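Okay, so here's just one chain, in structure tokens, the form predicted on its own.
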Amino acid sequence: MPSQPRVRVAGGPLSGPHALLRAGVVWEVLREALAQRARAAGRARLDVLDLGGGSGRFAVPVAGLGHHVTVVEPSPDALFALERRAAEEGVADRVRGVQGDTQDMLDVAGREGFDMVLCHGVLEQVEDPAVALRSVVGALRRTGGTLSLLAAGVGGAVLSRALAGRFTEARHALEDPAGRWGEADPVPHRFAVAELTSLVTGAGLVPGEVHGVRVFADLVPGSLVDTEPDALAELIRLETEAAARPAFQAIAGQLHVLARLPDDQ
């Protein structure tokens, strides 16, 4: 059986072909934004702020990079799930949970004290994104300050539901303004490239990189990755050329955007 591809990280490996798939191609551009963003501040150890971060799945791996890493997340389990899993990692002195949300999170983490903020999975889950994105960008430094964008794609959604036969849902997701597929949708909010990028514009950042994540990974049956030969290998190296891709972007199930405060502020 051939071996699974895998990401390595200081402090423990991101493995196994759902977290490849589903994260791979964050974390590549998220460690290298890092390793840039440490190189111009001169100093090894950046100040990282994960809003949402759950129980540590991109903060553990970021703080095995070396870097201090506070989460603010509102679910109490999941900040003991985080604390067990820094502590399983050996990065337990450099991960601080906090419990709070969008509407609190500068009263809990502080204002202009971090180097970055990831910020995922969380726009399409407030009730107003540019409202909740203003707050995100004041928790940044105002001196190189760079935001780790990653939210639910429109696109990905139309054709999910249209590859299901649920074609009535895949219109609506399509024609709805909140790129909703009806009423039971668990997602409030789900969004194209260029309503995100302007999201991130009117916070006062300057959009940088954006890539389409999970473009294939959610059309592809498992049992193909699980049973085809080199199979895994080869739909993360197709996920990976195709994120940079417009093409592409326009239907993933997620789209990353990586921005920065402007140079004057």
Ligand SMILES: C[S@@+](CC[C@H](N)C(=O)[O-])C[C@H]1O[C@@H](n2cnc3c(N)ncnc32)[C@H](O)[C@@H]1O
Given for the second form:
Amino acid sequence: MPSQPRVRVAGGPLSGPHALLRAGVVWEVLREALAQRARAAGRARLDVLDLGGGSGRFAVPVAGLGHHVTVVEPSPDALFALERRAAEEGVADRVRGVQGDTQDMLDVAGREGFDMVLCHGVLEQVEDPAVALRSVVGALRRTGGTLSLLAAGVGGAVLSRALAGRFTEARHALEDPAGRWGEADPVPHRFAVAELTSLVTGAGLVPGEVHGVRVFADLVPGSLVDTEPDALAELIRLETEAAARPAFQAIAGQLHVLARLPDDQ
Ligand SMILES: C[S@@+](CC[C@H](N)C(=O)[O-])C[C@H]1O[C@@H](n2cnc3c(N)ncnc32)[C@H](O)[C@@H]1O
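With the form predicted on its own done, generate the form predicted together with the ligand in the same format.
Below: every chain and molecule of the assembly, starting with the one above.
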């Protein structure tokens, strides 16, 4: 029997091993941050906003911890899938889906009402990341409001293009200020750690822990992971070990930053 990965996860959408490989590091950091915020706030149930929350990959497990989650999402299809997922996981009463985006999020979800905002996989999609982040900050409670930011990493894109033999595209991504590998690249922005933390600081937040996500997951051929006993569990351990090390953050497919409002708000 292959041994199970030691990364602890709640049930639901993050419980499968492949999902763990892609999102286990973020989930562990997020779960600990929510627990800390709840202790500091003296409330077991926090108000969480998941901006661009899609079909609830994070929103539903966060609701599974007992928190109230508002998902602001532009896609009606994703909102429909979210509703179904929340019902299947028995958390429909704690998940609210609202149609909206970075521009109107404060109108549809309200200002300063959330203990934590998740902004996962969104900042790389928007025209002006600095403006989007300022909206995000406007949704945070002035006391202890915390941001969980997950965005595409430029180093991971350079490495994956190079390993696929697309050397011109790899060099383009390396030199392009937005980290794009060419005109056909569907992602408008990718970030280095310093860029992301500087955006966070510019939005008035204090950056905290940084983790590299999908350092190896997107590079290792699936055949190596699915055919060798224990390989997936070992790869998950490797991802977890590498995540906090700056050398590996520099080549990660995604970067995760926790940040909070300063105490004197
Ligand atoms: C890569 S998916 C990430 C979904 C989810 N946050 C997750 O981590 O699984 C990006 C999501 O952002 C949404 N999105 C795209 N542009 C957006 C915008 N300007 N404001 C808010 N959400 C946006 C998309 O509809 C999509 O659901």
